[in-house]
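The form predicted on its own is given below as one chain in structure tokens.
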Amino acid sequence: MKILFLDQSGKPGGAELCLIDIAKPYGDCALVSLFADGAFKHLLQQNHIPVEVLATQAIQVRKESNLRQGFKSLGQLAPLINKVVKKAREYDLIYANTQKALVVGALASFFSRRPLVYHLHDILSQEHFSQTNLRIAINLANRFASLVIANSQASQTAFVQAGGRTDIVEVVYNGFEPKKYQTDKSDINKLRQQLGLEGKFVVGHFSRLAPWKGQHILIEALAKCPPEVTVILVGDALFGEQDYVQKLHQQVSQLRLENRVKFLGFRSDIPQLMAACDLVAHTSTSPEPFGRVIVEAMLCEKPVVAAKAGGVMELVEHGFNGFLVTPGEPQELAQVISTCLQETEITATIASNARTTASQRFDVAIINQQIAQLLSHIVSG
């Protein structure tokens, strides 16, 4: 089976990391076509996945864009669609990995007469998308997609509630390689030393810096925690959110937490950094479609405290393999952090349960097998 994957981003977010795991087994029978250049292209090359960049300028449509702004992008989309149509005729299947890829992929599917699969990594609701973008995504998926792969029950439910067809959507969770998250203790000790974290209780936050990811909630909670608690923020602004980064630095300064918050920016050593933490916090203020960093932390055998909403509730069982807190409640978050600091034995048991759960439920080999069966059915059907 030959698959043409489409992705809008040149930057490696959660959807892009998931795509690497899906495309990798197909080797030269796959091609990833990107709508923007960037670090994601290099990651694909490092994983020996064929890749090409189809556009030199990012598509100027965002999740909150209206119809007028959408029409402005047609000049960019027309030549891009033409390129994808020509390329698609060499493949058995078009696999759209993002919403902009769905727009291009749907029209390319129609003109090339190739089946379309849409991998839904979002909760399609007005919390995240404009009404125009929601309508476009649902109508294109209903009309052109042979299959919609939702990354959680929460994503599937939102798709159907927004008007999506129930007969084309299947839930397949993200897959992970458990071996990637096994780390050497001596290396972790060196890393903690390099970062000045020795003797600290380290809470890690792993996400792009954006208001709805809730880093400000964690900083507010930190001010209510014992002085040995330190926070590391791993990630940076992706989509023009530099104002928020500046506000975070101002918040740290106002709360006099300069010695207890470290901004580490984008990092490639995520498993090692997670292993250097005592607790990993997830603080999204809006429902998360899946929660990739939660599973990664679980595989590193780290306790997780996560915002109780969306796909997160399918990953974490409170008090067994993690902790759930009300989104946007820093006091509640601070209480869990303090409990983990004090109740070390209980926390260690929860972390062990987390690793067992994640290894059994999200092994990439099993997930890829599920996806391969679905794709084979589409191509043969």
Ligand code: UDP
Contents of the next structure:
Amino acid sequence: MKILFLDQSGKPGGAELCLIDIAKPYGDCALVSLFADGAFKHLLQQNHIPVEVLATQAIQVRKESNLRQGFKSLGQLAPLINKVVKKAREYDLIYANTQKALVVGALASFFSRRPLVYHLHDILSQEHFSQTNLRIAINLANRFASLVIANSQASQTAFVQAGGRTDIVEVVYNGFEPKKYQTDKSDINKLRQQLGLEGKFVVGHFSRLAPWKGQHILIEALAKCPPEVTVILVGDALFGEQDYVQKLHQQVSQLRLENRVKFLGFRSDIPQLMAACDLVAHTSTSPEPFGRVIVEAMLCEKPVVAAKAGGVMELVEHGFNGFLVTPGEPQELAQVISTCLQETEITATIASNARTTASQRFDVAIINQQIAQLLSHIVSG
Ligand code: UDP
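In place of the form predicted on its own, output the structure of the form predicted together with this ligand.
After this comes the whole thing, all chains and molecules, with the earlier chain placed first.
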């Protein structure tokens, strides 16, 4: 089967990292067309996935854009749609991986007469999207997509509640290669040494720096934790959230936590950095559609504390394979961090349960089989 994947982003967010795992098995039968250049293109190339950048300018419409701004971007979209239509005729299926990719993919699907699959990595609610963007996404998916793959029950529910068709949506979780998360103990000790983390109780936060990812909640919690607790913030402001980055630095200095918070920026050695942590914290203040970092921490056999909302509740069972806390509550988070610091045996059992359940539920080989079956159904039908 020949698949034309579409993604609007040049930057490797969770949806893009997920796409790498889905496209990889198709080798030269896949082509990923991007609407922006950047580090994601290089990651695809490193994984030997054919890639091309179709647009030289980023599309000027954002999640919160209104109808007028949407119309203004049409001029930009027309040549892009044209290119995709021509390309799509060489493929069996168009696979839109983001919202702007859905817009382009829907029209390209209509003109090229190729079926469209939309991979929904978002909770389509007004918390994350403008009313206009919601309406566009739902109407295009309902009218043009043969299949919508939702990355969690939470994303599926939001899609249906916003008016999405129930007969086209299926839940498929993100897949992971469990082997990638097995690390060498001596390498990890060296890494801890390099980062100045020896003798500390390290809480890791792995996410792009953005207000709704709630790094500020973790910093506030840290101020309430014993002094040996240290935080590493792994990730960068991928979509222009520079004001938030500045606020985080201010918060750290106001609370006099400079020696206990390290900003590591965007990193590609996530399994190693997670292995160097004693606990991984997820602190999103809005419901997380899936939460790749949670599964990754589980595969690294690390205890994870996560904000209880959205897809997260499908990943973590409180007290069995992780901890759940109320989103936006630093006091509760600090309490869990302190418990993990003291109750090492129980915490180790929870981390071990986490690894077992995550390797069983999210093995990329099984997830890719599920996707392959759904896609072949679409193409043959
Ligand atoms: N990630 C990364 N480097 C970083 C920070 C994060 O590769 O410095 C990865 C992380 O390991 C995860 C993804 O980015 O696989 C984030 O996915 P998630 O579902 O947690 O959040 P999203 O970005 O999709 O909102």
